[in-house]
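As structure tokens, one chain now follows by itself in the form predicted alone.
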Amino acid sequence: MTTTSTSRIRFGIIGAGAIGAIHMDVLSKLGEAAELRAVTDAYLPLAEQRAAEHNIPIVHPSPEALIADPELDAIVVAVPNQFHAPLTIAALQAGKHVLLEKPMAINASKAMEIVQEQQRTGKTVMIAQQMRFTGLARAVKAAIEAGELGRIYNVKTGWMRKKGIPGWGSWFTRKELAGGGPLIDIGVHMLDLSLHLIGSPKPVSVFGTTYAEFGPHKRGTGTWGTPNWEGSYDVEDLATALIKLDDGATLSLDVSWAAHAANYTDQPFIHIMGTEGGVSIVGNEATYITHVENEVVTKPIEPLDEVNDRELVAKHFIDAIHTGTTPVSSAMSGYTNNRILDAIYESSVSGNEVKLNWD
């Protein structure tokens, strides 16, 4: 099916949980740009509840039925990580565009399968990395592109939650369904945003280690997700890594769901260091730092605007469909993130540095 620049994109959503509901809220507010037509979920009563809440006319009995619906142009995939690749590939093969929740896939090989199918079909695939679209992130990106930091050579990023293991015993804490713990859950956000801000250099080597010191003992649980105390926990609850980039810069990453991390806030952070200046982002605040006549000078960075980041994600996705352009958080960017995550897990097992070849 072809669309024009003025046609409304008709959406179906696979996954009626918390993230799926966020997408429904956003799409229902886009007026003539989007039409929310269908939803499905492994637990159909939840899909029916969401349909009633958002005036969605069709509840399909399965993802396969939704993907086959000829009245849909695009599909949002908001399900456990294990199912990202098969559902996205099936949707592409059915002629649908896909807005895919992070991480792109459970591992890099599955992510590459998506890339290959996207290239074969020519349909739009966008990873819903909403942190790129905040007013603060866009302001920092503009400052970097204006040359205010000079050559960037070191980045420190992370998200150190002290008590926040989601849905203990559910898919969140099962490697076969999630692919990992905080590294693939929130670490992917920080990797993606950091690389995006500094111009998307390629990672060339990775050294990392993961730990599970809280989850196996049912400690450090948070409020997100529904726990299943009869379930299992076989993922990490803390990961640390050093990533070397092809432009000579280094990026260090520290993430946790639970940790005795006294001097960290529970907010995401990025500290970017360049030859002419630096930027520190902590939560919803950012600071620029430089030296003037050998004196340290700092100033706050103001967000560009207060537009909802997820609304910008949806609008950018729709615009990419209409124009045939590659979205900023493309399939290849998602694949790059998955390769780094895989390398960290591999390095943790082997104890060795992992080289990444991009030929």
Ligand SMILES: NC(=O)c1ccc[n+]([C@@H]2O[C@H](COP(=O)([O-])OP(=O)(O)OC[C@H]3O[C@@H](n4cnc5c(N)ncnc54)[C@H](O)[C@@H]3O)[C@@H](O)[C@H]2O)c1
Given for the second form:
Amino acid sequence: MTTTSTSRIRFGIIGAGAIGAIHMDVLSKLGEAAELRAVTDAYLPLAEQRAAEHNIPIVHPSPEALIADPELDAIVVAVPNQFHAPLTIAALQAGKHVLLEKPMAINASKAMEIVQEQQRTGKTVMIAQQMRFTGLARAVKAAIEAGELGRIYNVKTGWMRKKGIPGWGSWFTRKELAGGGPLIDIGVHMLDLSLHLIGSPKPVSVFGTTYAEFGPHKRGTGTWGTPNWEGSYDVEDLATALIKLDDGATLSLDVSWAAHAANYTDQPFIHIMGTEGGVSIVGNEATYITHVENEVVTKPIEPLDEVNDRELVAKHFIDAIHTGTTPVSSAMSGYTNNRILDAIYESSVSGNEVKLNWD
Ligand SMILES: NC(=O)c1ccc[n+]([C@@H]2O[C@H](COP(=O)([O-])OP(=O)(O)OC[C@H]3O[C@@H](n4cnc5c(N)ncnc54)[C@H](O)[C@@H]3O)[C@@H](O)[C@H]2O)c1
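Can you switch from the form predicted alone and show the form predicted together with the named molecule instead?
Up next: the whole complex, starting with the chain shown before.
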């Protein structure tokens, strides 16, 4: 199966849950660039319902059947984290390109299996880190690349939800299926975006701790996901970490699904500090700060445009397939994120700093 630079990419989606439905919305708006041909889900009635809602002609009875469909060029993997690696690897082996939901995998060794299969097959793998693609994130990236911050030496990022445990007792709160709690769920977004904005320096050491103070007591539950009160909770609900980077900068990460943190915004934040200026992104707003003649001067940063971030993810993925280029949120960047997450969990257990070797 080959695609040319003008051909429509034929998509199949594995996972018809909350995020799978968003991918369906996005792909069905891409006109000639994409054709949404097939869907499957472990719960087939949901796949059938989504197929009817989104005009998808084929419902496959299993991920294996969808992956084997010769009429598909690319697959969106939108299932619980535990299944990201096996399904992505099977899709690559069947000659498909893969747009994979975050986090790339439940741990770095599974992420590395994807990296190796991607390199062996030469197919496109992109992690759906849509926060890189917002108009605001692109404006901040442009300001950093124009040198407006000087040398960046400290980043403080996080996402402190006060009452947002998703789907208590479902796959979200089971280590075996999710790999962890808010650290791997929303922390991966903040880590990925921060490293991307500051030019992807390599992490060299990590010190962190995780806590589970709400989840085990069925407190702090939010609205995302469907709870299963007969299920279980064995992941963290708060994580804090300091990551040293190979250019001398440090990055601190604080995330929670639930916490007693009154004056922390519930929104994602990144404060990037450089020698000549800094940028604070909080939710959908960003501010530039600098010192002029020993006075603090600030100005808002405007988004580059209002184009939908998830639409840009899909377009970037399609473009990478046509041109054979590596997408910005590549398999290697997903692997780097997974290594940092693993190191935070390891540091929390051992109580020690974890050094990361990249040889
Ligand atoms: N990019 C983002 O901002 C974002 C937001 C939410 C979720 N996600 C990611 O998307 C993935 C799915 O999350 P969700 O919120 O849609 O979960 P969800 O529970 O709403 O949906 C998951 C679906 O996968 C199906 N499923 C489970 N195992 C399967 C398997 N082996 N094969 C086929 N189908 C299977 C389930 O039946 C369910 O319908 C997760 O990896 C999550 O981290 C990303």
